[in-house]
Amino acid sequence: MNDTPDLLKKLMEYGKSDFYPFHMPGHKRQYKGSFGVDFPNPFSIDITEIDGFDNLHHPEGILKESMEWASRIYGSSKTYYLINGSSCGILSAISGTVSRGGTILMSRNCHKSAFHGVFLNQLRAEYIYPQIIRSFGIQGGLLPEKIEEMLMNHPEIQAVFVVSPTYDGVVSDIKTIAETVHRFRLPLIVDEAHGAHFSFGKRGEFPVSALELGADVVIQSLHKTLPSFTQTAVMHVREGYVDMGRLDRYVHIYQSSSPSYVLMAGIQNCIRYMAEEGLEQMKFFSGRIEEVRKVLSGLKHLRLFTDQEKGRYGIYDMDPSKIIISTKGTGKSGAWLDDRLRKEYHLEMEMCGSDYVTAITTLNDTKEGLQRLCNALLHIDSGLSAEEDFEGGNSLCQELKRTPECRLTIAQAMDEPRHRIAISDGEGMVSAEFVYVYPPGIPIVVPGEVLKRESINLIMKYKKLGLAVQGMEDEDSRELYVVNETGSVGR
């Protein structure tokens, strides 16, 4: 049929054209390095749970050994392969240490599956902020003296969850953290998605793993930094605060019941990879971003976010690998350089939020890519001037520093009778769904929670600029499902 879409070839005409990849998967299509040379063809090792090859929700042969075999190289008492990525994980560190109908402390700059679980299991969600960059216009890191107060005025909480490093590549005091939260005997899972790397690479260089500074449940996103499929994740635990039993029981619930062979000889291929010849080129790679930044140093305009921060906002260490790039000042958006850099000179970024850009960078991008990108953002700001910021600024900041008021919890607000307003005649009623912006997928809005003039403002505000607004069963995302009057009262 003429009229059928054609992914795969989609795809391959993608493959074959000169756009360059500063977004995960952290591979970046790059196959024919050392990392994917033995890596054969996917449909020859397609295979199912036959004899021989053991299975994943009962490991007892290869797969048991495999993954003791990682959880040696980690360090960790138990490592699991994840292949339904970083959100199996998520969803299995929340169910295993927190009891239906308990309480959670969670950074309110967790990703959407944070909140999936917390509406899954019925929980109650009590927030902690990250600092904020104004300059920038992104997030900082979360203070454990804050984690600590919340931890002393809500003695019903069970775990504690957060995210570091941040999308941007911020990462918290996670080792005082771990501290603070284990005086008061509770695990500490940490979302390291964007981490995968910091567990191999030189100290000083990049960030440590949340897993050596005492967190007890940590998730990482392979495919986001290091050179493995999409998809692919793992999830070390320690031992001490955490019923092993109960979240082995979660992990074989979230994950798939067919698990792909492929993925998984991938996430092993990986680790492989990384504790042999990764480690040297994590070092090569390191040098290759020192030069890059050097160079974008010199923008005049546009501006390059730098560790000078660390040590302020709760800014602990930073992952050089994150490329931020900021508009602020230039009247600009970041929508607008993240359209041009597309357009105009065929790289494709990870993200954009309201005035700035991100670039994720891996060891394995090639020299003529961050060639590319050193060239075009210089480029790009030598045609820019000094101008009044476009109206909004950062609006997400101020948001996810104000406090909701939650009228429901997530679970309540999803199951109660609820009807569809327009979000601009929203002031007031209780959402009944999640609001964000994707990526990174935080939410704006959580159902439960009471829909402010300045949230739907902000909302307007990124549809206006053409970010991805999501969360919504309207596809146009101009209409809302808020809670029925008669069951937006009390808690």
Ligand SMILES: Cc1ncc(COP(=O)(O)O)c(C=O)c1O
The other form holds:
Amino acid sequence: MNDTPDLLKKLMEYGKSDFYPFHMPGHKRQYKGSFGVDFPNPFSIDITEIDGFDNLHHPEGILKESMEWASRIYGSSKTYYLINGSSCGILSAISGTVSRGGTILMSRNCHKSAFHGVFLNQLRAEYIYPQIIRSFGIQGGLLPEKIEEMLMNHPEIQAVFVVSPTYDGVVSDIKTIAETVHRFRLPLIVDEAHGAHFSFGKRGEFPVSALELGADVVIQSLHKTLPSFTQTAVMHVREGYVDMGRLDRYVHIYQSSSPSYVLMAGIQNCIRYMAEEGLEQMKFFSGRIEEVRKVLSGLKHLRLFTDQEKGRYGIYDMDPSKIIISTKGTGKSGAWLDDRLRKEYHLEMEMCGSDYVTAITTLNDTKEGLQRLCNALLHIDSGLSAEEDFEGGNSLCQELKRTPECRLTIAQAMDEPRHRIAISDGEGMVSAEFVYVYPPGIPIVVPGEVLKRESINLIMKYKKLGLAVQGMEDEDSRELYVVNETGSVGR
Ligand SMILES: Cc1ncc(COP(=O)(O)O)c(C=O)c1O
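Next, report the structure of the form predicted together with the ligand; the form predicted alone has already been given.
The complete assembly is shown below, putting the previous chain first.
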């Protein structure tokens, strides 16, 4: 029938087009190199837990051996293959380290899955806030001394959860943070979803993985920055501060009971490839990125985020593979640049913020693809001039530095009687819903927080810019549920 939506046809047509991906998955739809050539037709290896092929939920054969092999490569006490993405590792790590109703210390710029972990376990969240890099409007790193301060003031905290690198490639001082957290005899969980490639890069060229720096649980999305299928991720655990049995129980709750052998074989294939050829490939990739960065340093109006801010704003290290281009000072928005790159140059970015775009580059990017990005940016730049920032240039970053007033825990706010209001009328009310732009999926508003005029303005600005504002039941993101009784505080 003509009106039947045909996803497969659409994907195949797109695959044949000249659109180039500066987004995940990290394989960039390439089938080259030894990671791809030996990989068979997926149907031919798509089985279930038949005799001889083990069971991910009770591994004692080939899957156990494979995960133990991976653990030796990474140097962990235990490595899990995750087929539900880093999200499932994050949910498991939070559930496995904090008791129901307990307290977690987490960075406020976490991915939504961390907030979902807080909700599901009815936790109380204490927040630490990333530093803000004003000149770029992006988040910096986390300061270890702030974490120490929070741990001193809140002896009830049971685990610390941080995101490093951020979506923009900013790495915090994980070694010092781990030492600090361990002084309080607590586990440190690091969301390293965007840093799976760190484990295979050369020191000095790429940041060091949190696992090597003393973190207790490290979660990496293989699919974001390495040649691996979407949804594939790994969770590494170091024995000492983690109840291994409890964590294990939760991994089996959050993983599908029908894990895909195609995805699991893809995980092993990716790790094998990186273990055998990764260092050499990453070195080659590092050289290519250096060339890209050299060319983009010639931009006159758009600005490339470089490592010049390293050592400030909590930035301990930077992932050079994330290409962040700021439109600040050009009078144009990130959405404008994103749109031009897509429509005129057929280059698809990973995300755009209010005044920047982010390109994910990986070792699978082609020389031609990277050249197309450089040429497009130089060409767009040549048509720009210095102008006032566009109206209301405040960003998620500015929002994140305003400590919210939390009236209720996330679970309380989501379970309380509630009613719907127009977002524009919400100032002073307690939100019963999340509001975030996806990507990056970092909440602007968390359930239980009192709505501020600035957050409301930001949400309305993002909608006007055409960014994907999500999280609310109202699909048009015009109306928001707020909590009934406590719903009118501080007006
Ligand atoms: C910082 C961060 N953590 C975790 C996730 C979730 O990862 P996954 O998509 O592998 O579930 C994302 C997804 O974009 C992310 O940006």
